[in-house]
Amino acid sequence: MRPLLELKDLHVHLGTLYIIQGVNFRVHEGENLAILGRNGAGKTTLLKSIMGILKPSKGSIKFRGRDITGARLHERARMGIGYVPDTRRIFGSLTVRENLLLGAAGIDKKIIPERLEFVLKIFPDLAKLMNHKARNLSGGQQQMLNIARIIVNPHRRLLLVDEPTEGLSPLYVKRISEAFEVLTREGVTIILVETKPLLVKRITKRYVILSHGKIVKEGDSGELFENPEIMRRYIGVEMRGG
């Protein structure tokens, strides 16, 4: 079966810094995949190379069996494919409302409401806040709404999370764990970068560890659980249940 994602000996120099050092790895859809290691091993670059915002120097990337490793950021949104960083880049001067309606620009506007209420449902808390301006949300509220943003758009079939639960509470993790179980049922396939046992675990079927750049261990992401060693040794994270 055609992978709907394959990098090849994908290399990536920022500057004078050697990044991603020759990686290799396929995603079938539906195959959601967790990306894990240390700070400064090159997740958020490889997520970064795969949208297009920055430019391998060596290697290819596949989606849905065409080679995009030319292409540029718009191109590969328009493909289906979508970035949720690890910044919250909402609009803070717009409402809620305000924000997910830029995110469905360019679809047909007879659907939105019909994606207004789909992402309404995914995340409830947002629903009443549409008129409030974003930069008055807590910072779990901005994170929803930051996905949102993203998947209103329904010609999203991957999308690349890096660390959406950074500094929230348990609460808004559980939320937006529910969210990306939902986006599953969809049919989005998610690449995850994230270190929280919960997301991993309830989230992910496969797991590959990156480490100066490079793929130092991949597997089930089940194996982790029954392996807590592979995320004190690769990671310095104890698998304890959130």
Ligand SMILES: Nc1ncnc2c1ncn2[C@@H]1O[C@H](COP(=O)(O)OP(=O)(O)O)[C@@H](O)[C@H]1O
The other form holds:
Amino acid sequence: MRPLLELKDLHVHLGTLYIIQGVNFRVHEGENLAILGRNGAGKTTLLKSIMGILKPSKGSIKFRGRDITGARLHERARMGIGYVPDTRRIFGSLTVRENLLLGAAGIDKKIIPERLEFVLKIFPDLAKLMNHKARNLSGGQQQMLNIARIIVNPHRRLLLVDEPTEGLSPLYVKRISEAFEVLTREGVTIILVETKPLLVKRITKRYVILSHGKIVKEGDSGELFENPEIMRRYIGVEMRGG
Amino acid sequence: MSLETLIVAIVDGIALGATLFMISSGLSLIFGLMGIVNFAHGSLFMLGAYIGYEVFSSTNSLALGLAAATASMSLLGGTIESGLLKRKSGDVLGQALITIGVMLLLDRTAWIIWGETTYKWVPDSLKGVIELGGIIFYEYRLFLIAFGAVIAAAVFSFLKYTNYGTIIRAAIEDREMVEALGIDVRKTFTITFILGSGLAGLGGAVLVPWLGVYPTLGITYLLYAFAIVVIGGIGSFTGTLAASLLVGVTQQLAAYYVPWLAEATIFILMLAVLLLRPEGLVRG
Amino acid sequence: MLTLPAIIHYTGFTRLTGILTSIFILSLYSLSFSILLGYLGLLNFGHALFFGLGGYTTAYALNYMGAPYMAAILASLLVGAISGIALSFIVRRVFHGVPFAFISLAVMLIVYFLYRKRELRLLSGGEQGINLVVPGSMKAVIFSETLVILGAFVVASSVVRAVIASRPLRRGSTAFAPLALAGVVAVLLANSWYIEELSLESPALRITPNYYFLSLNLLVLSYLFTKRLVESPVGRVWLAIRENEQRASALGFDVFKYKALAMAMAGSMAALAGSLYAPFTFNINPDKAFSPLVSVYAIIYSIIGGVWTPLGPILGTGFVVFLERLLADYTGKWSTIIVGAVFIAVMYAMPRGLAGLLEKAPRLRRGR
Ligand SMILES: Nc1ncnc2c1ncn2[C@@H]1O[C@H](COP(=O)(O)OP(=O)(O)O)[C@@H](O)[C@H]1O
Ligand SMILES: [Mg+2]
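Okay, that one was the form predicted on its own. Can I see the form predicted together with this ligand too?
Everything in the complex follows now, all chains and molecules, and the chain you saw is the first one.
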């Protein structure tokens, strides 16, 4: 079967710093992947390179069989890659509705109401905030908007999600984790950067561990839960459940 | 220092502010969206004024002159963007420097064509004065205020209710994220330049019946517009509108009461904002 | 170069001496601008402030205080350095990019618009400006000035070393080779002997050859000083700051101190140019001193020449001034338009400016 995403020998520099030092992996449709690693391991850099925000210095990225290494950011988004950044980069001076409509740019106008309904079913909290300026939302609400803005577009096939539950209360963590399950059922594939093992286990099938820009271990997500030693050794995270 | 003088100064200041908004709003959008400090913007304002004057005086129609100035400067602005700046995309310093070259070219060309004379033309229908509560107001300056309000409302509607407007507002905040949603922000650059340049040309032309047009008009109003953009906050519609009125009124009040400080007050204001609140007075 | 004025003088083509003198003076000015842009990435929209302060300081010293010309020049150097440091403190919190450019522009414009006001004409001479009492015999001035400025640079060098002493730097070639230095000084001083023959003419005619030598001497000295400085450890720190300020700071360099140092140096060099330009043109007024156009010309000269080497702005100034003044005879009013077009063309075709043409072939391949 043709993989959805394939990275071959990817190297990325930030200025003079050598961050991603030869990463290879394949992600098949429906086979959600977790990327784990300590702070500064290069997880965010890797996601940004897949999205096209950063240019790799070497290697190639294939999406649905097409080489997209040289494609521009908005072109990759059009092909079906969505990016949920770690710092919530919502448009603060725009309303929630405007944020969502930007996310729906380029789709058939007729299906927009239906898509809005879809995301509001996943994140009902946003429904009553539609005409509020996004900067006035709470942190958790902003994170929901951050995700909703991407998935309102039905063409997204691959979601790159960077630490979505960082700093959120358990209620919001639950909402967001449910949202990912719905999306997975809808046929969206997710690459998730996370540190909460329970979430990783619920949402992803496989994991890779990144250390100093290289993949040092990979396996099935279930074993992370059964074998807490892995998390301690590679990531320095004590098992704390959810 | 009578109340009457004070009111007249404030009304004149608002009228000036209305014109200042027309030159500053485009500059602010271009700066906010593309990161370009556009030095040619004042030259477009001045060329708009000259073209407006030529059409005013040959057709005797205010509307035709304003339309001609707006259309020709839109065209020129679009040409500058797609012909010169696009090729340097990503290099904002290089782009700013190119606009300095364009400014030199345009200002000098205007000087060769029109020379040192100040040209002025007033429409017959707005030549008079109106007396309100014992105070005499010039009709044309009142017209400027009304006209400015209409233009501000139009710009606001464009930014608020059109797709391009929404994209421009979002991209001023975070261009990369707009592109990550699948939108090619570069496509809005030419539109923004056309719109901003048209507004500048319109602002120049509409000022002719009051202050006339002369060779240093472009650089003078460019500097005012720089101050306004900085004071209002780069890329902010509300900020630009508020700062235009603030600068217009401050300038007129200073001109009446402390003439030796008149223009300097604007730049003292600009300096104060840069030092105390570098992001400008208004956010988003 | 050295005997040129004498030859020109006797062949009657004195205008060329004047143009060359303008080039030397304006090169000093654009050189000072390029140090900030090329080595620190600081685009100074208000650079004319320093130039104008130099010009006005000289006017005050000569006209109001009857000071000798040499004292006027030294006062200008001092005023330039102080205003550079003062501006550094004003922008301290936002010492980079657009905020810096706009703050320096705002400061210059405040001074400009105040100086243009009738109410302040005692200070500024109004829009007409101040007509300078031009110094008479210049031979002694040029002779001693060259020595004094040289001394000032030596003092400046030790100040530089004192300022950065807080951090150990790899000792590079921080000293002139004394012999080469002696040679340069001897040649520069020899210049002043030409004045003897030329000064027989009327004072108005005498001014040009005098200023030719004086400004040539000062330009050569300033160029050598700048070149040595940018190739020294200080210049390397400047470049490191331009590339990545956080990193330079993380490496332990006091970024503000290095920037303020460059501002002091650029300020005094621009003021020196103003101090030469005012008496050379017999007059200083707000438009010649502080106007935005004067700042714009610093940008034009520097970019056309290339800001990555001290030679660039000198080439650029020479090229543009020749184009504007000499070709004005043939192209008339259009010369400025040609300059604008050349400027834009250079932006596309020669990102490293005229100085890029002098590079060795291997450097060129590296692209922009
Ligand atoms: N803008 C930047 N400039 C320089 N270095 C950076 C920048 N962003 C991140 N880094 C460095 O790159 C490395 C990888 O960062 P990142 O990809 O954010 O790691 P992670 O997301 O795994 O925590 C870190 O060492 C970080 O310090
Ligand atoms: Mg990260």
